[in-house]
Amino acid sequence: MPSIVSGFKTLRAVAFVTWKEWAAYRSHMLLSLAIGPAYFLAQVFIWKSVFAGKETLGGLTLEGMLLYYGASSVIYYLTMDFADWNLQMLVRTGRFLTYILRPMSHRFFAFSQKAGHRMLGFVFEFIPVWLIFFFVFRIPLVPARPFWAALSIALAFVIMFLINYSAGLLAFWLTRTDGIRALIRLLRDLLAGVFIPLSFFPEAAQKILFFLPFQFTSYVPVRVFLGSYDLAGIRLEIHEIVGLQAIMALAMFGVTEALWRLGIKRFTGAGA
C-alpha cells in the first residue's frame, strides 16, 4: 500500500510540472477548436452523400453514425499520446542516459506526463468541443453508460501509451524511427477505426482485427460510449468487451517491458 500511494504523489507531482509546462503552450491546443470540429463537418457531407437512398450501412444508421464520429472526435482528445516521439527523441540524442538515472522507470515518468497533458487537452480541448458537437451539430453526446464508458476511455488511455511507447522503444534499434512511427501511425488509426467504423472492413479482416490491440484504443471505447458492441459478428455485453480490453492493457504492459528488457541492452548514450 505505501508504493501505491508514493507512485501517486509521483504521478500527481510530474502531472502537475507538465501540466505547468504545457500551459504555456495552450493557444496550439486551442487550435483543436477548428480542427475537430472542420474534420466532423467533413464527416457529416461524406456519410450523408454514402447513405443517400439508404436507411442502414455496416449496421448503423446515419445518425448513428455521426454519432460515432462525434464520439470518436472527442474521446480521442482525452487518449491522444506522444510517447512515441519523445523517447526516440531522447534515445537519439542521448539524453536518455539521466532517465536511466533516476530512481523511477522512465515508463511511469512519460505515463505520468501523458496524464499531465492530457488533462489539460481536457479542459482546452474536450471540453470547448464537446460544446460545439452539442450546440453547433445538435450531436448529443451523452455515454448510454457513464461509469462502463469513463472505464473503457480510461483503459484506451492506458492501451494507447503502451502502444506508442513499444514504438518509440524501437529507437534501441533504428538511428531515426520517423518512417516506421508515422507508418504505425497511420496502420494504428485505421486498424483502430478512427477512420471508418471497424464493421465496414470484409469479415476476415474484421475476425483478425478483434485479436489485434489496435481496436481497444478507439473503436471499442467509441461503442461502448454509444452502449453496444459487435465485430465479425461477434456481439459482447459491454461489461465483457471492457474486461478484455483490461485483459489487453496487461498484455501491452508484457510487450513494452519485453522490448524494454531487450533494447535497454542496445542503448550506449551516444551524442550524451
Contents of the next structure:
Amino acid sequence: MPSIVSGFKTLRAVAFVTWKEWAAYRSHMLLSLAIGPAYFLAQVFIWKSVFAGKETLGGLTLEGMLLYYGASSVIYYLTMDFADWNLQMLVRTGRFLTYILRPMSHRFFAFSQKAGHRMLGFVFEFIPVWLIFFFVFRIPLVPARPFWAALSIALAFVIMFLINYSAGLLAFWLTRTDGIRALIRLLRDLLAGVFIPLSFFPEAAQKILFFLPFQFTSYVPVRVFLGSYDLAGIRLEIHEIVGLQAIMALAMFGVTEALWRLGIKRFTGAGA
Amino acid sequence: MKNWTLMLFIRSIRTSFAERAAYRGDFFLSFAVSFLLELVTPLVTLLVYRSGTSFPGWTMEEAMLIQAIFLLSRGIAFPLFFGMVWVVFDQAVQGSFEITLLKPRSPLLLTMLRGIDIEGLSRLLGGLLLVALTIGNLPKPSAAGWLAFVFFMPLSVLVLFSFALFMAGSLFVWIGNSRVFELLEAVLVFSRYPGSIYSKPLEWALAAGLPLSAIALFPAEALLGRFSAQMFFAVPSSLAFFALGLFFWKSMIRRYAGGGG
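Same protein, the form predicted together with its partner chain this time rather than the form predicted on its own?
Once more the chain from above appears, this time first in line as the rest of the complex follows.
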C-alpha cells in the first residue's frame, strides 16, 4: 500500500512538471482546433457522398460513421504520445544514462510524463474540439455507457503507451529507429481503424486484426464509446471487450518488460 | 551563376546521401515506409469501392488516378522543398539561422538545398508506378489531355512549394512548432478526392481560392479529358498563391530575431 501511494505521488509530481513544461507550448496544441475539424470536415464530405442511396456501409449508418470519426478524433487527444521518439532520442544521444541512475523505472517516468502531457491535451485539445464537433458539426459525442467508455479509453491510453515504448526500446539494438518507428506507427494507425473502420477490411484480415494489440488503441475504445462492438463476425458485450482490452494491456506490459531486460544489456551510454 | 547553383544542388544531394548512409538499414526502411504511408489513401479508396459504393461520377481507377498524381506531385515537392521546413525549424530553435543569412547566396536557395531529402524520392518512384498502373487501366489519354497534364503538373508542384514557403516562414516567428506538418496534411486531405464529393461553393473555393484542386484533381482531369472552367481559374490562383508564399517568406525572414539557443 505505501508503495502505491508513493508511486502515485511520483506520478503526480512528474505529471505536474510535464504539464508546466508543455504549457509553454500550448499554442502548438491549439493547432488541433484547426487540424481535427479540418480532417473531420473532409470525412463528412467523403462519407456523405459515398453513402448516397445506401443505408449502411461496413455495418455503420452515415450518422454512425460520422460519430465513429468524431469519437476517434477526440479519443486520440486523450491517448496519443511520443514515448517512442523520446526514448530512442535518449538512447541514441546517450542521455538515457542519467535515467538509469535514477531511483525509479524509466518506463514509469515516461508514463507519468504522458499523463501530464495528456492532461494538458485534455484542456487544450479534447474540450475545445469536442465543443466544435458539438456546436459546429452537430455531432453529440456522448458515450453510450460512460463508465465503460472511460475505462476503455484509460486502457487504450496504457496500451498506446506500451506499444510506443516498445518501439522506442528497439533503439537499444538499432540506435537510429526512424524507419522502424514510422513503420510501426503506420501499422498501428492503419490496423487500429484510425483511417477507416476495421469492419471495411476483408473478413480474413479482420480475423487477424482481432488478435493484434492495435485495435485496442482506437477501434475498441471508439466502439465502446458508441455502445456496441463487433469485428470479424464476433459480437461481444461491452464488458467482455473491455476485459479483453485489460488482458492485452497486461500482455503489452510483458512485452515491454521482456524487451527492456534484453535491451538494457546492450546499452553502452555512447554519446553521453 | 547557374553552374554554381547546379553544383550546390549536386553537393546537397551527395551530402544527403552521405548523411543517411551512416544508418543504411534505417534509410532503406524509411525509404519504403515513406512510400507505404502514401498508399493509405488509395487503400481507403479501394476499401470504399470494395464495399459496393463509389465517389459520384468516378470509377475506382479514375479516383485512384487523382491519388496517384497526388503522390507523384508530393514525390517531386517533398524531397526538394519540404526539408527546408525542418532546416528552419532546427536553426530557429538553435538561433543559428544567422549562418545562412551571412552566406553569399539567397537564403531561400541555401535553405532549400540544405533541406534536400532523398528519402522522399520513394514517393516519386511510388507516384510514377501508381500513375503508370492506373493509366494502364484507363482509356488512353488524348494528346490534348497529355498537353494539359504537362501544363498542370508544374503548377501542382508550385502550389506545394508555396505551402513549404508558408510553413518555413511561419517558423521564424512560431519557434519550434513541429505541428505545421500536421496542419499541412489536414489541408491537403481536400486535394486527394474527386471534386464531386464537395459542395459547389467549396469546389470553386478549392479551385479559385486556395488552389488545392490544382495539386492532383486538375492534372488527373486533364488526363481523363475532362476540362472545366474551374481549371482555368486555378491557374491565376495558383500563381497568386505562390507570390503570396514568397512574400510571406520574405516578410517572416525579416522578423527572425535569432533568439534561440
